[in-house]
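Only one chain is shown below, in structure tokens, and it's the form predicted together with its partner chain.
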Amino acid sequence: MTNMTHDELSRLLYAQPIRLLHRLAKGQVPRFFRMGKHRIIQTLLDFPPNHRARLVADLEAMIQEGPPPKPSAKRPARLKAQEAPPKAKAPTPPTHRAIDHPLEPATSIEELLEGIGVPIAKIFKPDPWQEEAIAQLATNDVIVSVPTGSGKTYVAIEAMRRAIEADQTVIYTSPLKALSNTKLTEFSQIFGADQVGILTGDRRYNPQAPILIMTTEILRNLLYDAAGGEIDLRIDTLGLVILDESQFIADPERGVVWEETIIFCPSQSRLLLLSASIGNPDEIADWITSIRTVPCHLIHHRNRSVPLRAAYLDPSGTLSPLFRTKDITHGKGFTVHPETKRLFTDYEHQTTGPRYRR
């Protein structure tokens, strides 16, 4: 029956109480816990055929298997076999995705391997996440903490185009110089060159500019001597500061010198804090709520935006998939594909035979 159609599967799943639903999504549909029957059907649903595939198995084997054991249910077998029941230790119910669970076949480097190719080129739309970043920054400080690569950039750029058309003054910094002539390239192309400006410690090329790309410490130095009352930038019109891989805020030697540009920061400017993927963004939203006359918002998620996946590459020059699932899990542990296994064994034993050996 495993060629069901869309209509029968539909009608099958919905027959089913959702304790069963939840025990079907689970390690497949995030959060299902958080979702109500109708949801969880409809992603399922959506599945891609070679999963769904799977998916009518699993059903059917659940469905054969009936209910699993409530925690509290006694089994009389085994209270025979051991005079009394053991305190803690309720039988699990069986947990058909769990990551290593032996029933679940591991991924393939075939299956690993699929789906390569270039999307056609086209303009893209903005994810909700950028939408909402931009939005905030009307009213509030952001910090954006989402994985590399996902388009913070374009969040820059659109405050930036926003803080222009209200004759306001943007300063853009960077951790490393390298990548403040990458960015002063990038704006230019986009804003026109007459419209950015760069400073370095020791150089200003067009400093009149509506956006001003400089490294961290040239920022703090400004609003130092901003602070001395030696105002040498516009500081009474700036309006937007963006603190690009704010991440830096942990270095051990140059770390402080965030905190001082946060601090310093005027208030009527916007702060945009873009951020690599670190532990406590919450915190560091926290600490600029409490300083900063406006709320500082976050964006925070982990999801990547091009899927990820991990192989393993033997010098022998055979390829493997790194996990037992196909796509890299997060916060769940994980099982190290078994042929990655026996490669890796393989690989160690021959290296540290008695050739190696010192």
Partner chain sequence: MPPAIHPVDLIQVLRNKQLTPAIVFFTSRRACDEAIDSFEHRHVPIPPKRMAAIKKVLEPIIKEYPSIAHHPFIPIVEQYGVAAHHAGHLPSWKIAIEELMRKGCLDAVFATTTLAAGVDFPARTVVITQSSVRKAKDFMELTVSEIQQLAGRGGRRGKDFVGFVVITPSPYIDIGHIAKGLTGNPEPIDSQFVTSYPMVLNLLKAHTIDHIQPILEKSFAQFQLNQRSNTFETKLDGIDQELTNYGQRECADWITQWQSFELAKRRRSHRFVKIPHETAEVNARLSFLTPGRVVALSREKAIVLRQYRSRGQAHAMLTVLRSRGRIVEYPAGSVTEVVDQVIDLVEIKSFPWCNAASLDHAIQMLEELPTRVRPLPIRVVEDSSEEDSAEENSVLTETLNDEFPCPACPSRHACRKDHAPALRLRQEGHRLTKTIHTLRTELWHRFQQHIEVLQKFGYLTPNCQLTSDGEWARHIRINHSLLITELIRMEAFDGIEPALLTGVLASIAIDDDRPGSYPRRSSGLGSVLKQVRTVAHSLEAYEDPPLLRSDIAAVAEVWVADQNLPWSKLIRMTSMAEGDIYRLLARTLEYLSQVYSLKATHPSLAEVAVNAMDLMRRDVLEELP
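Next up, the form predicted on its own in place of the form predicted together with its partner chain?
Only one chain is given; partner chains and other molecules are left out.
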């Protein structure tokens, strides 16, 4: 059997049930559960010659084992003899895709796009958590871990405004030079160009400004030098350090930079960490509290101010909802939209079908 030709192996594979082919493909063919019988077989046949011997051996072993045993239908011992078994209900005829969200019809593309555009102008009123974060910064370090679009930047701007009014220096860090340049433009429009400077690896502008924007690596290096007495970082006036995108503290390569920045940050400066995706903000807050002279207060919620939606754009130009539901809610399971399934299946047949024609 190990010396069979390509055509002999092909005929043998086609003679097997799909369940056996799934067992054979498991661990060898990525995403085999989404393939039909023809695709699984052709993928197996495309294995290099040095893998085919193992494939034939596995197939031979599975055929000899036969199908897996069915679950025993033995009556449970705890069922009393005098108890009659419940009367079997008549089977319900299957309906098309009844297993996909039977309680809720699939959303339409019109519903998915509803509300997109410029919102109606309203008087801004900060949320209670925003006011809480700003108030806590007067005496504590603060971590703000809330979803994207919730208003983290408002907290940063108000904290910066109060620090400047108190004649303190503010340092705002980001993980990317491109983001630092964007923040320079944004903060210059809010506070004035003379109030904002930037320090990155390839740009140095207005370094004596009360608001300094830089990458986290630059700040870490400046704190190193200041601790050694080599340069003056205006330590005596540094009142606020903002670490944006602070989920980078978990990065295997760059995370140590965030850790060292927090460790070397002057004790009189308040720390404000902003992120939408810290997985363990409570543990980070406890750690900062343990190494700093003031407690670290955590602001954490998962309520999205801006709904998150997803769509699928087919190569044909057709746009359809990606999931059956309109909005994506944290912690909820999702089922692919029926129309998207159809479009994706059609595209898959068009792009992969001819490749397997012999």
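What you see is a predicted model; the values in this text were computed from it and never measured. Each form is matched to the other, and the largest set of C-alpha atoms that superpose within 1.5 Å is called the rigid core. Positions refer to the first chain, counted from 1.
Relative to the superposed core, Val294 undergoes a Cα shift smaller than 2 Å between these two forms. Glu131 shows a C-alpha shift below 2 Å between these two forms [criterion: core-superposed Cα displacement of 2 Å].
Comparing the forms between these two forms, the C-alpha position of Ala178 differs by less than 2 angstroms, with the core used for superposition.
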